[in-house]
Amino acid sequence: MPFGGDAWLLTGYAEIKQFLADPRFSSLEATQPDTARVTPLPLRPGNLLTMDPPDHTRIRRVVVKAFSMRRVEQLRDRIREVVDEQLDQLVARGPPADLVASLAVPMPVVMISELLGIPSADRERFRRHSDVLVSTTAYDAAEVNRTRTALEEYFQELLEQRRSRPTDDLVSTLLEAMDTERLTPLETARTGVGILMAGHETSLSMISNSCFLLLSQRELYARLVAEPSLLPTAIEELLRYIPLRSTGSFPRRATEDVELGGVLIRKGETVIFQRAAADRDERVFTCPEKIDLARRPNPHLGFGHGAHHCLGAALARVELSLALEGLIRRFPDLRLAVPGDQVPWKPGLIARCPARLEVTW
C-alpha cells in the first residue's frame, strides 16, 4: 500500500459481503498510524466511519432519522427546486456551460448543509476543504491534518452556538444526543464532519460521474431521454457500474484469526476491498460489462453492506435521481462539448470525478 506497509485486497462479491458483515474486521483498529492505506493519514477515531459496536450503534441510532425514506421523501420537492434553480441559471447563462460546477456540486452542498443546518454564508469555507480531506497524493499529511482539525473546531463552534439558539436540524439533534446518547464533544464534531463529507462529496462525484458515461456513451442518454420510466433501474445500474473510488475502501483490521475466500486472514491485518469489482462479478451480475439501463435484479454494493452501510444511501438516491430527471426533461439534446477522452479529471484524490464536464445543447 502506498502508506503503511502490506494489506490483503478483496475484489470477489461474497467475500467482500461476508467481510462487510464480519465484525472481527475492525474499522476502529484501522484507526491505528501503522495501519497499511492508500491515505497520508489514518482516519481519525471518534466518527461514524471508524466506530465499531456498541458505540457505532449508539451514534447512527442519533442521526439515522434524519436519512430515513420517510425524512427524504419529505425533502424530495425541496430537491427538484434546488436542481430546478440551477438548470434554470444553466439556461440563464447559455451553453457551454460546466455540469460539474453548474449542478453537481451545488445541489448535494445545499442539501446536507440545510439538513445539518449548516448557514449558507459557511459553504464555501467547508467545500474548500473536502477535497483536503479525500487526498491521497494531491496534498500532504500536514495539510490534511490541519484541515481535519478546522473542521472539528468549526462544528464545534456550530454546536455552541445550538446551544444558545436551538433550531430543528441535525446539528441540535447532535447537540441533544450528547446528554441522551453520552456523546462526547469530540464526537459529536466529528460525526457532524463525516456526515458533511460523506453527504456532499460522494453525491457530486455520482451526478458527474453519471452525466459523464450517459453523455461519452450518448445512446444511453437518448434512451433516457426516448423512456424516462427507466429511470429507476438506471439509477441502480450506474451506482453499480462507475467505479466512484479510485482506490480500494477504508480499511479494517482483524482482531482475530478469520479464513475469508479460503484465505487465512490473521489477526492485526489489515483488509480493504474495491467495490467497482465486486460490482463487476459476473457470478452474480449477466454481462457485468455491459451496461444495461433495465437491468433487474441489481444487488450492486455501491452503498456497502452490513453495520456501515451507507446512512445517506435514500437521499443519494433521489438526489441522483432528480438531477438526472432535470436534465433528460429539460435537455433533451445535451452533450458534450468537448470528446469525452478530453475531459479532466481530479487527480490524487479517493474520489474518482471529473474537473470539469463542459457540455451544450
Contents of the next structure:
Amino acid sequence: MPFGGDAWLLTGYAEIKQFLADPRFSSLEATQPDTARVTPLPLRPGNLLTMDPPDHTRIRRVVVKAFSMRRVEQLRDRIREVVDEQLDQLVARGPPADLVASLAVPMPVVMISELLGIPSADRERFRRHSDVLVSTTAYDAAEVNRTRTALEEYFQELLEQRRSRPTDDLVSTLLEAMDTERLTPLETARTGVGILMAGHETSLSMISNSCFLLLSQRELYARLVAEPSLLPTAIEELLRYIPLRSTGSFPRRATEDVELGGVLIRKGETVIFQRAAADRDERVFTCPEKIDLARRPNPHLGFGHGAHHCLGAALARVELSLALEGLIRRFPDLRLAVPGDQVPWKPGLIARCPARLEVTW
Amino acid sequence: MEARADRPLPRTPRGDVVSGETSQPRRWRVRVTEKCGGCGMCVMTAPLYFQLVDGYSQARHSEVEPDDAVLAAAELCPMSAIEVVDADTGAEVTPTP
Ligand code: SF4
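In place of the form predicted alone, output the structure of the form predicted in complex with its partner chain.
Shown next: the complete complex, the earlier chain at its head.
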C-alpha cells in the first residue's frame, strides 16, 4: 500500500460480506498510524466510521433517526423542490451547462446542510474542504491535517452557538447526546464532520457518475425517458455498477487470527476490499458487466454491509432518484456536449468523480 | 436517568403509542419484512432476537418480552425492515419520537 505497509485485498462477494459482518475486524484499530492505507493520514478515531460496536451502536443510534426511511420520506418534497430550483436555473441559463456544478454538487450539499443545520453562509467553506479529506495524492498529509482540524473547530463553534439557541436539527441532537451519551466535544464534532462529509461527497459523486454513465451510453438514458417506471431498479443497478471509489475501501484490522476465504489473516494485519469487484462477482450477478436497468434481484454492496452499512442509504437513494427523475422528465433530449472520453475527472481522490459534465439539450 | 451510564443501549422500552397510553405492553410481536437487505446490523445489535437465514434476517421468536435491544435493532435497520407491534393491540411500538 502507498502508506503503512501491506494489506490483504478482498474481491469476492461472499468474502467481503463475511468480512464486513465480522466484529473481529476492527475499524478503530485501523486508526493506528502504522495501518496500511491509500490515504496520507489514517482516519481519526472518534467518528462513526472509526468506531466499533458497542460504542458505534450507541452513537449510531443517536443519529440514525435523522436518516430513517420515515424521515427521508418527509424530506422528499423538499428534495424535489431543491432539484427543481436547480433545473429551473439550467433552463434559464440555457445550454451548454455543467451538471456537476449545477445539480450534483448543490443538491446534496443543501440537503445534508439542512438536515444538520449548517447555516447557508458556511456551506461553501466545507465544500472546499471536503476534497482535501478524501484525497489520496491530490493533497499532502499536512494539508489534510490542517483541513480536518479546521472543520472540527468549525463544528465545535457550531455546537457552542447551538447551546445557547437550540433548534430542531441534527446538530442539536448531537449536542443533546453530549450529555446523555457522554460524548466529548471533540467526538461530537468528529461525528458531525464525518456525517457532513459522507453525506454529500458520496451523493454528489454518485449523481455525477450516474449522469455520466447514462449519457455516455445514451441508449440507457433514452430507455429511462421512455420507461420512467424503471427508475427504482435502474437506481439499484447504477449503485451496483458504478465503482465510486478509485481505490480499495477504508482499512480494518484483525483483532485476532481469522480465516477468511481459505486464508489465515493474522491478528494485527490490515484488510481492505474492493466493493466494485464484489458487485461484479459472477457467482452472484448474471452477466455482471452488463448494465441491466431492470435487474432484479440486485443484492449489491453499494452501501456496504454490517454495522457500518451506510447511514444515509435511504437519503442517497431518494436524492439520486429525484435528480434522475427531474432530468428525464424535463430534459428528454439531454446529451453530453463533449465526447464521453473527453470528460475531465478529478484525480488523486478516493472518490472517483467527473470534475465537470458539460451537457446540452 | 441514573441507570443510563452503565447500559450499552440507554433507552427504556416504550409502547406508548396508542392514545397516549403509558402502560407497558406485555408482549411484542416482531417481524422482518421483505424490505430486508441482509446487512446484518440487527443480528449484531440484537443477536438474541435476529438471525440471518440465506443472507436475510429473520426474527428468532415472533413474540418477545419487551426488550430495548429489539427497538435498537428496529431503529438501526437501514431498510426500516423490522416491525415491532404490541401483541395485544397490534399498535406499532415506536422508539422515542
Ligand atoms: S438490519 Fe434491517 S436490512 Fe439489515 S439484516 Fe436486519 S432487517 Fe435486514
